[in-house]
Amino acid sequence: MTGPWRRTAAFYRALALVVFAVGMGLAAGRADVVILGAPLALGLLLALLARPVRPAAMAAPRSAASVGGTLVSRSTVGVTTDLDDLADAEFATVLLPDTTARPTGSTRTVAGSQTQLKSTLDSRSWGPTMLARPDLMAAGPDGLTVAGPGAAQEVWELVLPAVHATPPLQLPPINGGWAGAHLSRRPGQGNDLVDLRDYAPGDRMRSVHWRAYARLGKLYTRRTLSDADVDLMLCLDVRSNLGPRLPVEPASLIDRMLASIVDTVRLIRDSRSERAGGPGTRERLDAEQRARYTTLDHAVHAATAIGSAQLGAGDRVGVMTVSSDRRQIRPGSGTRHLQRIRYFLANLTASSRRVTPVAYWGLRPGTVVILCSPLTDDAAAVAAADCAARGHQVLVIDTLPGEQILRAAGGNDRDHLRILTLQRELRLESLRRAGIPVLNWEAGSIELQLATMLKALRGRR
């Protein structure tokens, strides 16, 4: 809200000059000096007559922003700003939200008769996000009265995490299931050939191996493993939210001016690169945003991508947190269930409580467990090993942005971080030796990492 209307310094300076000119002319008996102050006095009088003389009688202008529709991160959002009580203003200046063209925000000056502004912004983050706060400043006739600057009410909206395109995971053969996209350990109708057996009456003709008949002159029937679907539980370790150290925001006026100049130079470089066919402002901002991702960001992105891919493959997917304040969505299927998962992830926050024992997770027999954790202590590794000991297939996704943390760390912290990284690598290696695949979400291509790791595990056997 802007404050009440008030006189500006220009009003008092103009009044002082008129009084001074008239007083000096009358005191010196110089009519020409009085005539020189007449235009200034006439302009001041006309400005005062154009609007109410008393600022207290003028309604204070207001601004309010609104955003409509379901919001998804890394998408363009339309923001409508309503301006009220601008009848007493000749023009108003509004500070609009950040945009792709100018990350530091944009300022627009409008006439007092305009009542609505439309702008766009990029919602790059997920979760409860402040999308708009249109600060307003209004000026009266000839700039003699002003209201503001003042901050409007903040607009907070729940931004859903975007779905990263990821193919379904090719899991090892699973127990149970009757139809689906995964290989089962149970013999049945499927595409994975096990061996051949002699033909018996009652076997279907489409299961006859005709190449073997042509070679040996005897009927053989193919034995295959059936396809199956799975119950997949995404277990999120949100006990900490670790990320790279962010640069300090400039505090002094000179530092802010230098930061603005740097932003302008970057925009010029981006526009030239975009005209030459290279990356532009959007790509640069996306890269800067990815460099600031924390463990919670990686966990949410991994859960959204894997959940969407497995639901598309016909699996039943659930989500839960492994801390003592356990929150859970039971396994389900379909597009509406994906929206339910995304709303659950959008409201996710870090919790510093301990890990709940696996016996209280409520996992059904045969459930595939995907544990998303930064693995900064032994609790998550012990939980993964316990799940594997109970007969569940376990995949661990490492959500720690280790490279970005080391890159942003100072010289005094790097040695300490290297020691912690070495301890964590030993923890990861112990999981791999136990036959639990560990995938790194920051490295990308988790389906390729999983295929390579499963191939290595088969080679050991």
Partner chain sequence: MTLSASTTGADPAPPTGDGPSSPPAVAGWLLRGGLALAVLAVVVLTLVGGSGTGALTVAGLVLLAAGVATVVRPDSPGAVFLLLAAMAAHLMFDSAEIDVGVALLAALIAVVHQLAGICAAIPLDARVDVSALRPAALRLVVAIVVVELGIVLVTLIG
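To test you: the structure above is the form predicted alone. What is the structure of the form predicted together with its partner chain?
Below you will find a single chain and nothing else.
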């Protein structure tokens, strides 16, 4: 049985050259020709003494990568690559998942005595992600023997979506409620002042309006509306995963060489920019990743950000998909609940199932529905309108990366996309006319968009 090690051309070359030099030197009676092969012969002898070349008896080198801790998207994590059975190797080349600078990872050649390598990894995506595959090629002295290159085991990890820092949404007044971060329509102990009334025995001293007393010489009591918390249901439309057209991977050797040259030029430009205090490779790669975001990416980012912000404000947040292809997470609160939501989101995939009728969504009365959808068909818009008709407050987060899709589209697709965009605009307009705020996640600052939209709605009434 043959092992993973094999003799290389270098081994046979050394033998051939030594035999040629000695043979020709002796045959021609030329000592100078024998001398030409002398350093080779001595070098070969020393190499064989350093490590014997017996491929069948040499242990197979192995490499394995491990990532510690919970992984979160858009964070840097350490990866440990263990190298085993390198006793017969003088040096080994390993593919490290060092994506901090290069998206393809970096190749490193280390001494055979090295047993562990540490590298850093920028986890830019979310969900189940292949993080590392430390392919290994080991070589004996002078490259006389090699083992590999062999494909190592892939390391897959569930990367949780990152939480974008977003302030809590200031929702319109809620019906009911006792305490919380939102306004309520119910009179009670709260911060939202309605008016002043005459002081009556039994009123709390802290509710007395002292400035009115100073001005008018009479005691007045503040009348306020109660504060409220809400049940919030993040409803994700994952029936399609639309994104910008990705550039075609270079297939031919020339294309790959050109791509490699372009990549190298970019890296040089990045390092220059970084030295001048500008954005570096990491920033460029982040921007490229953002330009490739799909509707699912936007939906997950929006849900994580809003969920985190509202849980921080004391609301109860649940998550579900419009097609109910996964069991929903009922509204809950606290940081553990946020982790539960992030695990749910990290495992989301696009599903082609139809929209479940709103009647079967299991929404409690008064639940605020936040629908994250690209709104590319009528079903999602109808569901949003149905929710509103059932008395729920509805916010729609538009998750379509429209600008990126149009920018990356080819000439033939552009006209077709423009018509689809117009149809979608009409759909969005009909939702706005029904009093449902539609916020664009790609545009950013959804809390400001919501405030502006609510102001406009109030003005219209």
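Keep in mind it's a predicted model, so treat the numbers as computed, not measured. Under this definition, the rigid core comprises the largest set of C-alpha atoms superposing within 1.5 Å between the forms. Residue numbers count along the first chain shown, from 1.
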> After the core is matched up, is the C-alpha of residue 287 off by 2 Å or more between these two forms?
Replying inline: no
> Once you line up the core, how about residue 336: does its CA shift reach 2 Å between these two forms?
Replying inline: no
